[in-house]
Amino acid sequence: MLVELGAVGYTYLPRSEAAAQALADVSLTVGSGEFIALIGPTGSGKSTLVQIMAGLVKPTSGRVKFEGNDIWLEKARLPERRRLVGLVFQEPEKQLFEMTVEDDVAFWPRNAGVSAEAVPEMTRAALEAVGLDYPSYRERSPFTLSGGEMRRVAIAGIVVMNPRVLILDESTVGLDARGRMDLAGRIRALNQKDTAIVMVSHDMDEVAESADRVIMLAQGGIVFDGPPREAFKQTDLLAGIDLELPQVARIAARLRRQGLLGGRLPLTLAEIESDILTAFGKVPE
């Protein structure tokens, strides 16, 4: 198992009169491969649970393991453990600081003791990896980017790591429709790679087409565990959360209302499509 998450909490600010409980006894594992997508509404701890996972801060109580070993009883061992499960923040453009995109995606493969020949292919292949051509971003400064263009170049900076796990912290916010589709389908295509990625989304839709694997959180614990199709069937625990089905999915519901639809629970346009196709004695092709 890559992440093992034990009896997980947390509590900032402890043994204070503004003490406040972020975790309560989370316990989860990340496998290689898998496609996670973690849910829940503002203030239910997912950011706090994420920066745990990637070892970036210590919970109050529990275990953490990457691979196996504890990472926080071997604290010499940490920034290379840490390199296994790479965290793109939120607003990620903000990790950006040197003066050109090669600098800025090359700061760890040159910090890391990578062969001076290794990094320009090293620095390529991220960029590439989320749709950004190398030859003509290299020299850019990161600042004179979109802001869509700097999001992939902070992804690049994380994805150059090559790690085993990669956490998205609401990574496609703000971007138009055209840029979160492509940039899903980028990491959609990393994790058909074998990389097992953790996404933190309050967008539904996204959830339903990408991830094999739902965790919802809820006041600071696991509500939900499980396939996407058995989470968007949750409908009361979604709606005591203030989340949505994803669009497919409400369509679904509107035509079963109606009697136009039965069956298994649509989630994308695909799926949907299929089922009224089938509904109407047509075959798909």
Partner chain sequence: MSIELNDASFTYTLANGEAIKALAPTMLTVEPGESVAVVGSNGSGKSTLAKLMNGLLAPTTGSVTVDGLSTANAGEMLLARRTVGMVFQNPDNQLIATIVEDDVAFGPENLGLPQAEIRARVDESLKVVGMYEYRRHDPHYLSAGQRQKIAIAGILAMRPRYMIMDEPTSMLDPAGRRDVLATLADLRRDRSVAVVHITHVIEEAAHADRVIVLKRGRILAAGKPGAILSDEILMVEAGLYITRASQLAHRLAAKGVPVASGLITAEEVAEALCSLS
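Alternative state: the form predicted together with its partner chain, after the form predicted alone:
Left out here are the partners and the other molecules; the chain alone remains.
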């Protein structure tokens, strides 16, 4: 296992009157190459959880392990582990600070002792992984870019570290639809190159089409952990935490109630199209 959380809890301001428990008894693992969607309502503890997974916040109870080793017992290796489990914060573009896109993305490699000759190639690869052309963007000031481009530059600043696990906290929020779909495709491509992805998202369509595992969080605890096809059958659970079904599953749910569809719950357009064509006696391709 890459990341392993054992009975993790987190309490804000412990020992004070205002103590508030954000997470309680959370156990989960992230394996190599997985694509996990972390879903849950506002205030369910998602952002705290991903910061704990990335080794940025120390849990108030429980263990966080990377490849079997407790990261908080080996503090000397924390920087290395924080590189291997990269976290892209919400609205990461607010953290851009260099004069050029290249300097911003190359910040980590230059400061981590990567040889000077290797840096431009790493920067180019990271920018291209997020869909930005290196020659046309490298000299530009991040602050003259559109919101979507700034977001990509900020993500490239994490991708450049070649993390084994890339955690994205609502990284497509606020982008327009095209930008969202394009970025979702780039993230899937990174996953296909064997980067494990943990994606915090409110966009259930995106979750249905990208993730191979869904973890549902409610009031600081995990209430579901399994494949998306099972996750979106938990209609009561989802309604209880105020999450909507993906569009495709919503259409399917209505047709199932009508007795028009049975069998698997379709998650993608291709799946529901083929199911409906069969139900209406047409031959799917």
